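First comes one chain, alone, set out as structure tokens in the form predicted alone.
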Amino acid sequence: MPQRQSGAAPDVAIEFIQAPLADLDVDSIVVAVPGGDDDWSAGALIADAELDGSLKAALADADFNGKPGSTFVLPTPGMLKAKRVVVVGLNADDASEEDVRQAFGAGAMAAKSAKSAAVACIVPEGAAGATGTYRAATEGFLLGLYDFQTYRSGDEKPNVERLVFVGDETADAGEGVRVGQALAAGVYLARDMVFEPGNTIYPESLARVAEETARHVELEYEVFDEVQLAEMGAGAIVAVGQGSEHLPRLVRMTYTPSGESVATVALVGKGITFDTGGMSLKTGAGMVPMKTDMAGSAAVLGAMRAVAELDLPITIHGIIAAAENMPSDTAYRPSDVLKAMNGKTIEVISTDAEGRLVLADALVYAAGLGSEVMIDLATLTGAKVVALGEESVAVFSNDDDLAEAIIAAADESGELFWHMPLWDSLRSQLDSEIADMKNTGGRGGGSITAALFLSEFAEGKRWAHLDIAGAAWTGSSKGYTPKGATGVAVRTLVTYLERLAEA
């Protein structure tokens, strides 16, 4: 079992201190500075004055450009208690929240590389206001510190243990930090789950993580095993999981607001804990990264972890459809016909198009809970990567307003989402001679036909499908996202829910 599953929170103590920089008992001080000599914030000017003007001189000599994500480290030999000042690029006057995230994420990485146990940050007021700016600074800093070390032998790499914000803890600033911590905790949990190998995360253990998380943050939860799923008529998810000794699970986590609920939303995650392709076996090289095929369920788990800390007036169901897709003498086969929970029949063309099958039953189940809006997430198609590249998320929906609201939340969260078409003219690619539909329509327009398949199980609800293939994992460190699992869509989902609550 994974070791950090319940809380999955960044182990960093955060506090506010109003004190001269020279008196701060920290290893590093992070200060935001624009490029050039103009428009320095009050905090940056104080830092330069404490260093007798050497900060401006050093930055000018280095041609520091001040772009978000850029850094410059200046030692402070005896001039301050802090050993160094970490300069991050940021024009405070017109900085977006994403600029702030990038800046303080880069600052966290630089401070960590310098083996700083305690770090002070001078956060300028910025265009986002105190709540938005401190939220973004907290998110960026904590997300930049993420490091999955569970299976490394030897001494654990040192990490930042204490974060000090220089200034008074106003109500707005404190609220920003609180929400930023909640979001970071959700992303940490999602990243942890995607990093875990298939021998530790399988349907039963993923369900246990969800149960432990629900207990930790006081969410309702329910877990259905393979027998209960068969009794419910969930023939698609049962078939996908029947080839493995680790049999499928369907998990429901529910956040209920303390007051009146203005909406009911379901977040539905594909949880293929390892995907061999089943009888339609993948190549060896293609199988290696398939522990990440449960990243949709990890995003749901992380989002539910985060919303539990926020007092949103929305009923939120987090649904995880978990199965391990393995070949064996009990596995489902190409040409099998399955019956989903809503009675629709599916001819299996490829057992490697299994994610849409588990989601089909999960969507029908979510609709039955009274959900007015359903959003599913899945590492679903290679066609999405071909169309939009690795980093982005494709958004399909039967409701343009819903799609645009999700994309607006992604823009606010600094994630790259794009609205894709759901063309009915391609639906014929799913026609079957012996069943209601096939489970794949072939290579052409593959991400669209996959979404069209899922739309058959939306049950008349407002529905969106997020194809996160490629975006769930990065091969290189970028901004506040270290190499590996990204935790994509956690913050976008939470931001969407926040904006829905405000509507």
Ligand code: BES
Contents of the next structure:
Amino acid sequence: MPQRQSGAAPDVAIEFIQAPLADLDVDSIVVAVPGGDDDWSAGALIADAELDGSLKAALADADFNGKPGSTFVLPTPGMLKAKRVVVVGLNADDASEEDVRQAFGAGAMAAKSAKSAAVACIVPEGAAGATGTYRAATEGFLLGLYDFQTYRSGDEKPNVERLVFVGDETADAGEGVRVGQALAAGVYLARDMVFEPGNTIYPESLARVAEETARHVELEYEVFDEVQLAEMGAGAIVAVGQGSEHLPRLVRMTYTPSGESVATVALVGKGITFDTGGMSLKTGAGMVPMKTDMAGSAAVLGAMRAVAELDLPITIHGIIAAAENMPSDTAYRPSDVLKAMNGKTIEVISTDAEGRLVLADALVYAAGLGSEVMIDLATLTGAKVVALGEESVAVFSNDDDLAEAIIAAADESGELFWHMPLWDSLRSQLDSEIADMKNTGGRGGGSITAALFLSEFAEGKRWAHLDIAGAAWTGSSKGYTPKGATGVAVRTLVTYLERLAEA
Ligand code: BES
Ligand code: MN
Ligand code: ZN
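Next up, the form predicted in complex with this ligand. The previous block was the form predicted alone.
Next comes the full complex, and the chain you just saw is listed first.
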């Protein structure tokens, strides 16, 4: 079962200490400096002075370029309690929050490689202000340390356990750290869930993790089993889930603000705990990555975990549509006709186009809760990967302002989102001879026809669909995102909600 359980907090204790570098009882000190001889922050200059100028001298010798993400390790034999200084590139004056994340993510990873248990960070106050800078530094640092160790036997690999920010804990800096920790906890939870394989995460256990999380951070929680779903008329999710001995579940978590609520938003996640393709069976190789097919619901869970700690004046529903797509004598078939919760009928062409089916019912259910805005997240189509590559998220919406607000939040979060068209002219690909629509179109524009299918279940609400196929997993470590599950969209969703609350 998941490593960090419902708490999902990174196991790093964070504190502020104001002291000379020589006295810091840590293994590594991370200090951010720009390339060349540009304006060094006050903290970096003090560090250089305390090292008798050897920092500047060593960097000049090394031709350190100062780019965010670059690092240089300077051993400090006998000079400090800390065994090394990890220099990270950052020009504080024009640094974006993403630069700060990259810099401290790289610093954390370098300190971890050097087996540091305790790390001090000197954070320059730059363009992003204290709250934004400390938030980004905390995010980058914690996210870079992520490691999924649940199934390795033998000694646990060492990781950083203590983070000391050098300086006084001002209210702004403290707030930034607090929010950064909440975001990292949400991303950790999402990554943990996506790493877990199909034999540990199935609809019932996914619902259980959601329940534990809801209890831990005090969210309302409700779950519907297959019998209740059939009674509700949710015939699409019931059909997708009926081939597995692990029957489907629909989960609702709700965050209710303590004071006034200015908006109601639903986050809806595809939670296919394993996608074999069903009777339209995938190939062996095509199936291997499909434990990640619940990444949309993992992002919803992670975002709910984070928002619960942020005191936003918005009512937020987190909906998880959980099913396992299996072939069996009870499985749904190509050519079956299903009826979704809004009464629309669907002719199944491919049982492998299952994500849009479970989301259809989940969206209708979310609309019924009075959500003004609905955002669904799904590893929905291979066509998205063909169109935009692995790392990006495709954004479809029936409201351009909503799409642009989500993309602005992604830019702020350092995630790569791109606005895609919902061309009505492609809708005829879904026309069916015997039902209101087919569940697949032709080969061309596959991520668009999938989004057009979902739009039939938006029930007149402002709705956006995020196709995170490919983006939920990375084959190589990049910046502060280690190899494997990425936790994509958690930070963007939370940032979108924060900005919505300010509007
Ligand atoms: N879960 C897959 C999509 C997917 C593919 C996610 C690759 C991540 C990486 C989805 O359920 C699926 O099988 N989609 C089909 C749709 C087709 C049958 C219309 C696809 O993309 O091939
Ligand atoms: Mn599929
Ligand atoms: Zn799928």
